[in-house]
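Below, in structure tokens: the form predicted alone, a single chain.
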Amino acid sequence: MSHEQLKRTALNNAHRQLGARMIDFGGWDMPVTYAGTIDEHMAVRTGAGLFDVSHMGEIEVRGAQALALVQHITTNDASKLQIGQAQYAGLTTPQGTFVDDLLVHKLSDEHYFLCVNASNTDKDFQWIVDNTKEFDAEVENTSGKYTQIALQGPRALEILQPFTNVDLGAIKYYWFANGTIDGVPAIIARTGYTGEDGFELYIDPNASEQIWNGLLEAGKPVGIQPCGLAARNTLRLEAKMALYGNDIDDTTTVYEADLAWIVKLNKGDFIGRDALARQKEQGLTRKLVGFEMIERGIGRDHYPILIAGQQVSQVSSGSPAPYLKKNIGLAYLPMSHVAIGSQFQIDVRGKLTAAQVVATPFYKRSA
């Protein structure tokens, strides 16, 4: 696709302006890195780092019967949420197999907002819509209403809080609140794909500039950087966050990618359902884990993984650690290999290199 064609967020100018080094990430020119992935990760980790997230889509759900649907077509039991109250969940497939995985936050009992990866908003929206026919209730792509920003790391709030009069501190992990930021409608959200404190704003593509040079300037004091996609990508790997393409899509189950806890076979019949209690039932062959490299070498995305010198699987996400300082990924291996401590191979480039499964997730923040 010709940079021409590349979809843009409405903080494209202000990415360039910083020296960003954009690529075409899913049909959208987005910025990978800025002053070096390291640099950005080990900021997210001792200080902050704001993100633009809007290529991410938004799907809304409305009416009478919008809990009915949400729970039709997810794994978890929206019934829980309350209003101000947000959730991870598969959307799944009748083979309980991903469309995708996003984020369920309940702003009315008649109004859901659901955060979806940016390369399936439209499938996901099509998959929503043609299997919510039955539903008194309508479904609606806004993701042209939004910009996303993440501003995520331990110094995360006390950047954000001058901006807003909504108590932050008070905002639990995994909620949000309807407030303003520099006096624009926003979304506060108290979420994140970094393994960190942190929130996500939903505001006006309008403002997005306004805010976004806002929050840099504020966060000069402690350090805070423009981070990419790249140090996106080490921070939510350390913390044993999946990502769609890689680590689940649509042949991965949701019990095989070491999810159990977004599935709750009891809250009532969803799509998927019967295939997933029926695996729960006889088991699983394989599962999503952890592993680091005990020898020299980077076990990197798509790599050939062997035990006893035959290819079992590949690597699904693979890259050093920064903050670990090590070399980590995530592999779907066979359940005889599962076990902490289990050994295997990695193909790097010609050299089989050993690498052993280890505890998840690799990184844990102190709360």
Given for the second form:
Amino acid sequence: MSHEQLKRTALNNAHRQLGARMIDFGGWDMPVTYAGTIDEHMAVRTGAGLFDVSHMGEIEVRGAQALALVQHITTNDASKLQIGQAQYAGLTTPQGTFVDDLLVHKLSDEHYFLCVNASNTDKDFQWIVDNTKEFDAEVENTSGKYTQIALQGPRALEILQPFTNVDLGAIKYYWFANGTIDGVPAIIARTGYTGEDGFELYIDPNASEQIWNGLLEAGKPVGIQPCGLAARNTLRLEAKMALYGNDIDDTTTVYEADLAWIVKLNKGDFIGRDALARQKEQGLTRKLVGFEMIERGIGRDHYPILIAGQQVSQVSSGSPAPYLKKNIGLAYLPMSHVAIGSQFQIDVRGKLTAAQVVATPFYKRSA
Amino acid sequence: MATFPDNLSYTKDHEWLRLSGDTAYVGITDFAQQSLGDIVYVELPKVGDTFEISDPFGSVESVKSVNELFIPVSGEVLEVNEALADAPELVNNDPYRDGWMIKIKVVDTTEVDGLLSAAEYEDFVKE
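For comparison with the form predicted alone, would you give the structure of this protein in the form predicted together with the partner chain?
Now the complete complex, all chains and molecules, led by this one.
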């Protein structure tokens, strides 16, 4: 894909001015790093980091049957949401595998706001439209209307508070508020993809540079760093948050992905419910687990996994963990080897290297 | 800005070589370490291993990627930089000194004449 064809977020110029290294990420021209992945990662764990995640998609559902529609396509129970609350869910196929994973926000009884993965946005939108024709609700892809900025880290709240009319301390984890940031209307959600406290802000693209630059300036005293996709990946991996395309996709079920907590079989019918109910009854043959390298070496994405000399799967996500200073990863293993302490081998470019299953999340912030 | 010391020879694979008699130190260039970003692991050969010119002799890993290392001239490994096992960041901090990777006995010093000068390498990376 040539450079001209890449999609750009409203913050593209800001990234270039900051000296970011840019890459083609699913057709988007995105910053992969600014000062260095390890510095950015550590800033989020100890202070704050600012991410442009405007490539993420937004799909809105409005109408009398908005809730019924959302319930039909997702695995979690959206009827439990109150206005101003968000939940993580699977968008599933009839086989109980992932079309995508997403966040469902309830704006009102007849208005839900879905945040989906960048590269899946068009596919998800089409999937939802095709599978919900009988519902009295409108589905709209509103991705172009929002810049999404994530401010993450233990110091995020104190940096953001002076910019907003909302009492941020009153927003609980996985809740959100409608308010203003720097005078501009915004959805302010206490959500994130880093394992830290923080906020995801949905704002008008025209105001994004002003807010981005303002937050970076205000965060200087606590060592805020602009953070690229590389740090976003290592942060989410330490927190064992799944990445679509690596850890979950349309070949992995929600149960196999170890996400039983987002499957609510008793909420009524939904796409994939029968398959998931059957799998729950019959039991799993494999499950996504976290591992740590025992021997020196980094088991990276797609490296083969062997048990007793036979390849059983491959690493779905594997990387050095900058905060934990270990080499960690995620992989699907047969149920015989999912217990903590189970050992197996990873083929690290021809060298069989020992690894073991460990408890997850690898990193959990102190309360 | 990357630096290109005049007393070194360079390859298009971004290794440098510092010849002294018939032995030489080998590492990766300042340009290379900047492109790779934070280096977290360096895999090096064993003392006594021999390599032909341009053979892969190890790898250097950043958070995001793995890159092979290619030997600038044929030689036998006399020493490896053991400090990199615990402090791979030396390659980022000081690529031409503390971040050296291997010391070799050069088989044929005329092979060094085929490498790039500092000016030639600088032109190469600016293209």
